[in-house]
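First comes one chain, alone, set out as structure tokens in the form predicted alone.
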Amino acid sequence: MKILIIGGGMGGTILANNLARRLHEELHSGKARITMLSASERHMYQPGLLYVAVGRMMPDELYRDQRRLLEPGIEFHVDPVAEFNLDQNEVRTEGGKTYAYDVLVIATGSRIFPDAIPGLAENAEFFYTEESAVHMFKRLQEFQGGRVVIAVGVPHKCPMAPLEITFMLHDYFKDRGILDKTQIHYTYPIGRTHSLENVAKWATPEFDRLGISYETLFNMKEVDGKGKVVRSEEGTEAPYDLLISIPAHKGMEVIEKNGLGQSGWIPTDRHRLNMEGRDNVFVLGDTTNLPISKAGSTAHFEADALAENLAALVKIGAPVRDYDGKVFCFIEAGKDRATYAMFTYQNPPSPKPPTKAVHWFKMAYNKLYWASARGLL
């Protein structure tokens, strides 16, 4: 069985490594073959960008060589896919090569799309790329006080990121001694401070306690850079001296160009993780259209379930389990406190009060991530 994995992010990497261990004998005998195609030879720890933006990690800490993260027996090529020919069970790459498959796994991730809001790309700070995170840190260093607006678009990667950056900025300004000169104003598109109700019930009193103002039902319409104001579809305005945005995300452009899913999100079965209408095409992580968090842990738990099923397909010809929607997200509540949200399709999260212990566990995970990517955690 030829298994072709498109994407070398967390989901694709964990899946490939998990499969390689489960199918060690089959790979050795030639009964199975695992190939990964990626757009980069480097693997980035994307959650670390949040820490780069506030000067708590350096960009070079975020990267490892992708080949060294993969188990022996996995074929790896830096050659991004250009065309998906699903009816012929093959893909064509930008390098002009064609790869046939029996099973295809698409884990291409997502990208920010600030251009959807006029003026946002030119006037806001972001932390979803290395370049933007470094630029944001430099802007924060220069900032001497004023009104900071956090403007959130949906959907976006990492559901806790808007809350985390808000709490981390509070402590950043406090440490710099300019908190008394700074007002932090948080906006969110729906009628509460977070899409997950129990998370909103936890976060709102925290905002109140810290003196962080907030406005819900605020859907960005445009940013007036000269006037330094964000306008909403609802007709309200949020003036700012510094604008931080979690912009709306889309799936990768190659998914849109190939017509595999609206806005780059591929329609995916919530339990089997196959692309709707395709029994031998599976989707992981941010690339799915599933109504759950686009987060690293989502990709991780999906990859665990899919690896077990694909190995079972090779060994006995049938899958053995369903994915239950499991997600686990840390929530940084400042520079030295954190909590977490754990949930499934059936069980909503219930965040506990933040503690230093959870924060240090999160800090430890920043280092342990590489073992996780190997599928060892």
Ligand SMILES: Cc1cc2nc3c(=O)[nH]c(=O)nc-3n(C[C@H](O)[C@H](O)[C@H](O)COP(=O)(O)OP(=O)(O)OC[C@H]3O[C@@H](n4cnc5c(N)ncnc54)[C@H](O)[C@@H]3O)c2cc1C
Contents of the next structure:
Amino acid sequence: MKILIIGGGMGGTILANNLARRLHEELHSGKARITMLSASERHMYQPGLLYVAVGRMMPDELYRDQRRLLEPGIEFHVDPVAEFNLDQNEVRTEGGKTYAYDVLVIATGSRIFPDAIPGLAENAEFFYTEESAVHMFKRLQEFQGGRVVIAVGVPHKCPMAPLEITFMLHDYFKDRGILDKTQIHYTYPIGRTHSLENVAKWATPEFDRLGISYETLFNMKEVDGKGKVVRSEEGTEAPYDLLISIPAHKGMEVIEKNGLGQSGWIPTDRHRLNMEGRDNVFVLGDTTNLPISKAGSTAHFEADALAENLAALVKIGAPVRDYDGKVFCFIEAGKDRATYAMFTYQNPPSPKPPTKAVHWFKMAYNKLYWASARGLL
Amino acid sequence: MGEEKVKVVDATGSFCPGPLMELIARLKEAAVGDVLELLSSDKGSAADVPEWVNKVGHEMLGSAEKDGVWHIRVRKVK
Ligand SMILES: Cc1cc2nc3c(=O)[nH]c(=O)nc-3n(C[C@H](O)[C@H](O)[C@H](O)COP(=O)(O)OP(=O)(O)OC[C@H]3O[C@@H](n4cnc5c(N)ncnc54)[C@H](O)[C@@H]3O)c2cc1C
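Can I have the other form now, the form predicted in complex with the ligand, not the form predicted alone?
In what comes next, the whole complex appears, and the chain from above leads the way.
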């Protein structure tokens, strides 16, 4: 059975390694074959960008060589897919090669799309790419006080990032001694400070305690760079001296171009993770259209379930379990305290008050991630 | 009205980002005049979806609960 994985990020890598361990014998005998096509020879630990933006991690700490993360036996090529020919069970790459498959897994991730909001790309600081995170840090260093607005688009990956960057900025300004000259103003698209009700119940009093102002039901409509103001769909305005934004995301362009899903989100079965209407095409991570968090942990738990099912498909010809919607997210509550939220389709989260211990666990996870990507955790 | 083609947004079991965020994202992709039917297993949606829809100026077409799932219909106006 030829298994072809598109994308060497969190989802694709964890799946490939988990599968290679389960199919050790079959890979050896030639009964199964795993091939991965990706767009980069490097693997980025994206959550680290949050720390780069406040000068607490260097960009080079975020990367590993992708080939070296993969189990032996996995064939790997840096040759991005340009065409998906699902009726023929094959893909064509930018390099002009054709790869046939029995089972296809798509895990091409998502990207920020600031261009959807007039004025946003030119006037806001971002931290969702290496370049923008470094740029943001340099802007922060020059900043001497004023009004900082955080503005959030929908959908976005890492649902905890809006809160985390806000708390981290608070501590950054405090350490710089300019907190008394700085007003942090947090905005959020829905009617509370976070999508998870229990997280909002904890975050709102934290904002009050720290003197962070907030405005809910705020969806960016346009940014006026001259007037230094963000206007919302809801008809309000937020004046700023420094605008920090998590723009709305899209899936990769190749997904939309090939008609696999509007805005690059592929219609996916929430339990089996197959692309709707296709039995031999599976989808992982950010690029699904599932109504759950676009997060590395989501990609990880989906990859675990899918690896078990694909291995079972090779061994007994049938899948063995459903993905239950599990997500686990750390929440940094400043520079030295953190908490976490865990939930499934059935069970809501109930985060505990932040502690130093959870923060140190997250710092350890920033390193342990590489073991997790190798399929060891 | 029942003849219109309705795009269903299944946000049952969604705690994060949650039904309203799902609706906001899908409305952005929709064309003016499209009707979306949001499915939510969160009873809070019955109040917070109309609040947002009215504030932004889209049109609420109705909301009904069936077997623990709220079906909320919204037309994109602008
Ligand atoms: C600032 C920031 C903070 C975050 N913090 C957290 C956090 O604390 N916790 C958490 O769980 N998640 C966090 N995330 C989110 C997490 O990084 C993503 O959700 C996760 O990486 C998604 O995995 P994925 O496999 O779907 O996509 P990705 O990891 O983005 O991988 C996509 C892969 O597809 C490849 N690709 C793209 N196009 C093609 C093509 N045409 N052909 C072949 N390959 C292609 C890319 O090269 C890449 O290897 C954060 C993200 C950011 C940006």
